[in-house]
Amino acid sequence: MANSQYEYVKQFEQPDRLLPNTWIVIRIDGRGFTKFANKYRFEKPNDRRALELMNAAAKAVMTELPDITIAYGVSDEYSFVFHKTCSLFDRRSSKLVSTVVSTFTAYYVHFWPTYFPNSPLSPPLPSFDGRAVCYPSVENLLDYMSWRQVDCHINNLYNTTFWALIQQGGIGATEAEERLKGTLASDKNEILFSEFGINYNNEPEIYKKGSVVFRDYELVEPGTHNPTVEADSLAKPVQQSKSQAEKDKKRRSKARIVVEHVDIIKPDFWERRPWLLSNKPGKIPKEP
């Protein structure tokens, strides 16, 4: 293309890369979801429809790029993991990101009608922001994904003892924000199980621990891998030929796709699946 007077703008456009050889979360979250939830009418303290369209969306998200290894969901939020070694979009943030928020909100609008049948979208639409994180070692990537599902936990049993005391109890919002505030964990359990018959730890797992996505393959013996000792010793991008790079892709894209509600915080989620902190396929599950 030849040069112009006007050529001269791309020079305002500045790199914006993100470090190399770590491990990058792209976190997306509602806007306006407090507001949009009003609307739609969703069910206090949790609706399941709005947490499975959220998985839906995650797992679309998965299926279209196969370079992100594991995602993890909550609320209106969803953090999708890329593994140290990718060079996806030679690991520049703004395109990255907005590649990740595009086709999750593409994927949200999508599946809404599946989900909520009788509630049709209307302006002001549902959309997300994202941001773009680097965390150098597999350390910091479990306790950002710990922290997460802690998050998840503490918000939770708050949630469902602030809506029990209104939607139960009888009361305001603002009463039942005194009657927690200073609570700990027990208090609330107490509060519960005392006034309301609730037992927590018989709520859903998918209200207590979030929504985690990843690629189903077969369970290893937990001792047999240190997959956290494995990752942090890649000092750079493993070098694939062609014919192994095209083998991984297959392998990735004959995968199942998973949503399950499980422990993260404990090492042997991890353990057992040593292809999420490897990026290398493990063995398809045989059909049953």
Given for the second form:
There are 4 protein chains.
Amino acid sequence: MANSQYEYVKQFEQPDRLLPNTWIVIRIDGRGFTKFANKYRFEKPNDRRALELMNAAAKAVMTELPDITIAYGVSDEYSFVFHKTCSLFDRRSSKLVSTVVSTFTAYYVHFWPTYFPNSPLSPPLPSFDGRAVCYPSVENLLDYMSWRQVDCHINNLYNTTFWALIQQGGIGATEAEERLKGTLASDKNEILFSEFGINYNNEPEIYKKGSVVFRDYELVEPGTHNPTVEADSLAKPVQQSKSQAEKDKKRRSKARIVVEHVDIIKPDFWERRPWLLSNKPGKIPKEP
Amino acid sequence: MANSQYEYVKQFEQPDRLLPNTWIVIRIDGRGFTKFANKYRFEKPNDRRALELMNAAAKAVMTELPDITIAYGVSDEYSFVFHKTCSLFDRRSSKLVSTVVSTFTAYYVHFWPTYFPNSPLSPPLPSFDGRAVCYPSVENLLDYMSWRQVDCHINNLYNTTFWALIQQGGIGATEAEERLKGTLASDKNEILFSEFGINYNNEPEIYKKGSVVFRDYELVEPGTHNPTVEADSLAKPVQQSKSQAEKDKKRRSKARIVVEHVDIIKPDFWERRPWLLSNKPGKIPKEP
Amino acid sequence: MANSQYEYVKQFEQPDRLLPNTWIVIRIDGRGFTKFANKYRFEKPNDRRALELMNAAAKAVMTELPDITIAYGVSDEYSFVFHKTCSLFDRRSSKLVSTVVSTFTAYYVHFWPTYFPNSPLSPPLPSFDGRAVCYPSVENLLDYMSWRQVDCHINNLYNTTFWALIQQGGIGATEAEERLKGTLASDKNEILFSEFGINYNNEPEIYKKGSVVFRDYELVEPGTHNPTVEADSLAKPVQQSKSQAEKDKKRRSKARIVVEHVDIIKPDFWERRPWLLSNKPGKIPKEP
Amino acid sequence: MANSQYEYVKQFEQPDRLLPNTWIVIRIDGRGFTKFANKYRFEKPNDRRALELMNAAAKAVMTELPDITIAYGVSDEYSFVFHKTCSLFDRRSSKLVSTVVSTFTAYYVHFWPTYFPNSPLSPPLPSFDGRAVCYPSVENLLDYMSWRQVDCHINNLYNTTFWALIQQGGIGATEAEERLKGTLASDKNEILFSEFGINYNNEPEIYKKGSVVFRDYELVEPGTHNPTVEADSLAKPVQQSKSQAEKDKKRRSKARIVVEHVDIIKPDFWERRPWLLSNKPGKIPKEP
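Alternate state requested, the form predicted in complex with a further copy of the same chain (shown: the form predicted alone):
First the chain shown before, then all remaining chains and molecules of the complex.
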């Protein structure tokens, strides 16, 4: 039974290679997570276990896919950044998106019992969708990252105030929404402070800043690197010697993947970690 | 902290809506499953538990995504077919692919202990990649399904003979490969029968035919429907009344999702199950 | 001076092959033709010379690109249909669109003096833009053609009435527009007839129906062909013998390309000219 | 006759917006120009009239489409560069490609009698195809331009030698080809000089360098600008005041469009003309 008469169907596959020399961001989002969060009684406005589970899954994704240089997570979404020189899967969009989403989901389900030991998962199971977006310049990429972190801040300030009004103020959801309509950040800070004694600045960084996942090398002195310019100089397909590529790979695998809750909008974060934009692994920090 | 200065980055998302009025096939494949199968000592040439786990995950995907009309699985791959009138997620490719892949992965990991109770999963976890392909006509779609089932047959006959030579014939992998080079189907059948007393026709259907997953309604008499013509008449966006849509949805959710190991190359399979191509739910069979 | 260090830039070209087994429609539109029509004092509501120039250019395009099976023109737009089995330029969208647009433009400029002998062209010259759209089924394609012809009718009835009000009724453009706001087809017919003695039915067919361009073979008896079904059976890449392909090519080149102003919405047009959908050349009519 | 039942066909149009913040290059090529050149007896290896006709058409395209910042032509091809901030036609690929191709073709046909007064055009007419390619960084763009100019040089040196061998050396085409197989640039220079007394360096610049078309402003001092850095800083959609945009437009329209035959591979060309990469019009040079 030869297969040749049917093989023509392969021609219907359309190529989907992402434009070379652009930063690839793959953002994944929890599907129907409002309902999912209710089912498992996630705490409001933030459930630390749920966030730490997200972070654990993201760390695992970065371990399995060393081409990812940095990831940023907030709530039920995570953005994974592939360096603009990345040639993984020949940059095919479906392949990149589906691999990231699948790996993330596998770890999310696998690690669930560690973070929710008393709430075993039952169908419908948690799942994520994803998409790929290309950013041509470092500035575009950093603006993307800033966009997500500002969004985290805006949503968290809103949610913190909203749930304080409900949980501590004892009013209903509609009323709380009404109360917050049109308020500025300063108004919300004021409500939190004067009505509930909450100083928003003292809220946990993981809630205010989200989670940044990256390989940890020795920080460099501020002002000694201009990572944007260094990255922009990498416009051509990388012509690395095999031994250099091997060395880089080894160093990368030795680096600890860390999760931090820090500002990624100001340039300082990027200047002190030039490897994030240059894609050249830094120095492994000495063990303390 | 307004977010407006960064929001321009949203403009970099490119639309990826699949062409209307085409059949959408999403095929997923296990990533690195040769290595994975070795790690968990999958039986050769076929591991029934592994196949049944794949089928259980596929059934769960179809339960969560009723827009899928039929799925076909073989080895570590599965193809999910969305009807050409489908408008789920506005037919966005990334969204469809990532949702299918994520849901499948979630169930694969979740059901693992049921099928492999003595081999708990450990990193690196199983994962899948996926892609979407559009087929304009019923004939193209059926040719795609035939392509996969013929492939299943060709590979299974080869693998059955290959592993018989090794496991029962006691020769090495290279030698077995050498032995099979250039052989026809008839030669392999002959080797199996004369050397190992295996009648290939008596091998389990699940290995020879793969697995077909679909909603089960009452079969119709052969010759009473021409599902290809019926499907081709659905060229325009469906204008269903709301109550009809509700009725269809209810019927679909009542239908049992079954896994069968049958021939889908001959027209009979499709003629007796006109709902697969027409997308109109059939009659729920009476309980026996 | 070797070129190798720069050749990597070729990798940035993205493939744009249109989905196989779909009808390709390339529609071109005059750029800024309102202004252009004023500059050369086109007659209102229709300028016959301008339409005939469009038709002459379309005929020339079809002569140079025998893969086009039919074209339909109205006002300053033209739609060219490539058969779904077409493999010209490997179905690359840019190549198809740019070739059609360029060839059309070349003839439009070249033939201009024939149709406007007393108005030599001067910069800015007339130009056209274009796009490709794929239609999976015959029904979609015929609906596209109907869409354009109904649009022709609607616009022509409006314009005929609008310009009658201005040219014969002596009112201004704003007033005429106001007068026609919200009117039905029957209202416009009534205005034309009772106020200006114009029976719209007697208007020239070229204005009411637009222009259909195709290769002319002997008409077949209605009811003897079902071209839709015949076309749908051509789902696979055509495997024609070389001699058959040569014969078809010769017949096609012998066929006269005609421009007619007829109804293409009713099935009769297509049933009597089965070659349009089957892509098999018909019989060359005997010379009278 | 309402059109609503057919309007669904509009949904089949697929968006084709090019990635923001990337340089758009539209390259057009003469279709079947070997044959065309023979028909009109173009001189070998270069026909100056044909090249000047190409240049005249390119200048006209740039006049009609002020969004084009620079163009480069060689033989029967021309590359038009749109600045990375360009938002013309919402960056739709088909629209950009077809407009450039159509406008170029219109002028090519229109200007033909000026350059070939004794050879009136007859069908088949000259036509061009085109494609769009995006380049994310200035370096990629300059490498593209260098690629074309190096190609010009390599081809011209080859063709000059090839035709000298035939026209002056009196040998046949096959023999000439054989003779040149495997030769280096230095070998060809040597053949030209020792056998035909031709010093390749003295060949006309238009043949050796191709043609560069751009708006002419006052040159700036070398070393005072770093246009690459200036261009890379334009990553966001331009937020220009209306009056500034008007001023820029006026200046641009005042600038003379020039055709030069100069080196665009060395940085000097770009450093002295910073407006090409910054998209900010320079100073209009004083009339001499």
